[in-house]
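Below sits a lone chain in structure tokens, taken as the form predicted on its own.
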Amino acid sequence: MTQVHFARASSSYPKNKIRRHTFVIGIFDSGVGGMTVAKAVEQLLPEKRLVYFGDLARTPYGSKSPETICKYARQITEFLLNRGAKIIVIACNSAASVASDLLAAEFPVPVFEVITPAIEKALAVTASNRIGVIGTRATIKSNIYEAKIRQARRDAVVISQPCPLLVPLVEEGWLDKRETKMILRRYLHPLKHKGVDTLVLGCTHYPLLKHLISPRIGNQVNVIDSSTAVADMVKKYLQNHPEMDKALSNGGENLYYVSDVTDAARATAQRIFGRNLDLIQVDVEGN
């Protein structure tokens, strides 16, 4: 078993939010995008005590190397299992795509991502097999998605586009600007013009654009939000594993780190949840 080498957080981290033997799920992302899949988690498993990590510091993940993902993936599950995390959920397709087997490989808990979900509901309402897909570069370029959608169905044709700018404008909160539904038109242009029928959102930022990108790609092409269906999953691995079900704790605070702290922060976090999050800063990078 890989020895688990803790992340020391800053002297701002409030030790006493966390009581000893306290068992949560663990969910991190490269920024508030992956609150989407918090808010699922919290819903469908309102009982269950969760933590959240965003790396609001360090964001955008997409325009970064494997190497430098992989190094971040590693900082932030050790700083999840130190707050007691038994379940990882990588909220972040970047991260998923490249770290994804390695934080399974490396440590003892189980590992869910959110590229395998969003897969599996894609291929389940396509008509066409035309599914496209977009996501940062570093998830595009690690081509997972075409990879697993072609092993899944060898007939699929699948039109992947990466959108580098999304991210930061979800992060600044620019959800309805003028700029932001004109990147959109173009990046999606390519995919509307190859005829896809189903249009898979791998980067958990996305979902908040959702109500631009329907009506850009066409609304009778199905659009793949895979937030619920990790949260699907992990409910449907905890009925099947009653021991772990009973180790995580019931009832208590949900809690939001970030590693940095922003006022576009604090209005998305609101927009995603219809509350005022107590967003939490934190180092994770240790020494």
Ligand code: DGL
Contents of the next structure:
Amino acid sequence: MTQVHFARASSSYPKNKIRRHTFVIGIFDSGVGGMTVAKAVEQLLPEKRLVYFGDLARTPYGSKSPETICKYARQITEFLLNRGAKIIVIACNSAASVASDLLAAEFPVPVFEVITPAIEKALAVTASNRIGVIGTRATIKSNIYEAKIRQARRDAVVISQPCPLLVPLVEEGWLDKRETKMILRRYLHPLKHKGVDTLVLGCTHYPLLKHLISPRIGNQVNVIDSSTAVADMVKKYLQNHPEMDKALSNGGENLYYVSDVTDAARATAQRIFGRNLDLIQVDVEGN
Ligand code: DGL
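Follow the form predicted on its own with the form predicted together with this ligand, if you could.
Full assembly next; the chain just shown is listed first.
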């Protein structure tokens, strides 16, 4: 177990918001896409307090090396633990695909990630065992979905498709544009052609495109949203671990930290939550 160091906070860090003995669920992502997970956790566990960190200064993770992603994931986890996190949720498929084992081994708290619950959900609903996975290049290249699905079900057929253009389209707010529909059709074509009956949205941004994905892959295909799947898993964990449930603080404000604040991020956060979020800028580098 590594020692937990204090993160260096930027001058804009609101010190009055740090309270001792506040124990929270810590959630992180490379940017604001992971807020789809934070929102799902908020809805499922409204009484619990969350601290979110979005690494907007260093996003995207999907095109970075595993070594770099692991370094960032460690820094962020240390930051969240110092903000009272008792549970860590990796709300980023790219980070989860390369850093979840490492974080679980190095930090003394339960670590949840978006991949395992999405796979469980996919395996529970597929009838044909033909499962499609879409994600960033880092996630698809890591082969984690295919390896874990085939470990759980040897005869499953997994068809994976990297979709690098989708994150920028979501961040631009192009959620209903003709160009987005065309690109989606192109990405989904091989999965449709190979007859998948279940499609895992293996990226935190993709739930925002679900309304376009479902009709294009086929409305009969089960579309698995990892944000709700991981929220369900955390809820179940708390039901089975009353000591942790009790240890977490109830009520109070959820805090949303980011390493940079941009207009696009504000707009995406607003789109996800349907309300304006107070984004607090903080620097977690140099731990
Ligand atoms: N959050 C990332 C993921 O779920 C997408 C954005 C990025 O590439 O950083 O894979």
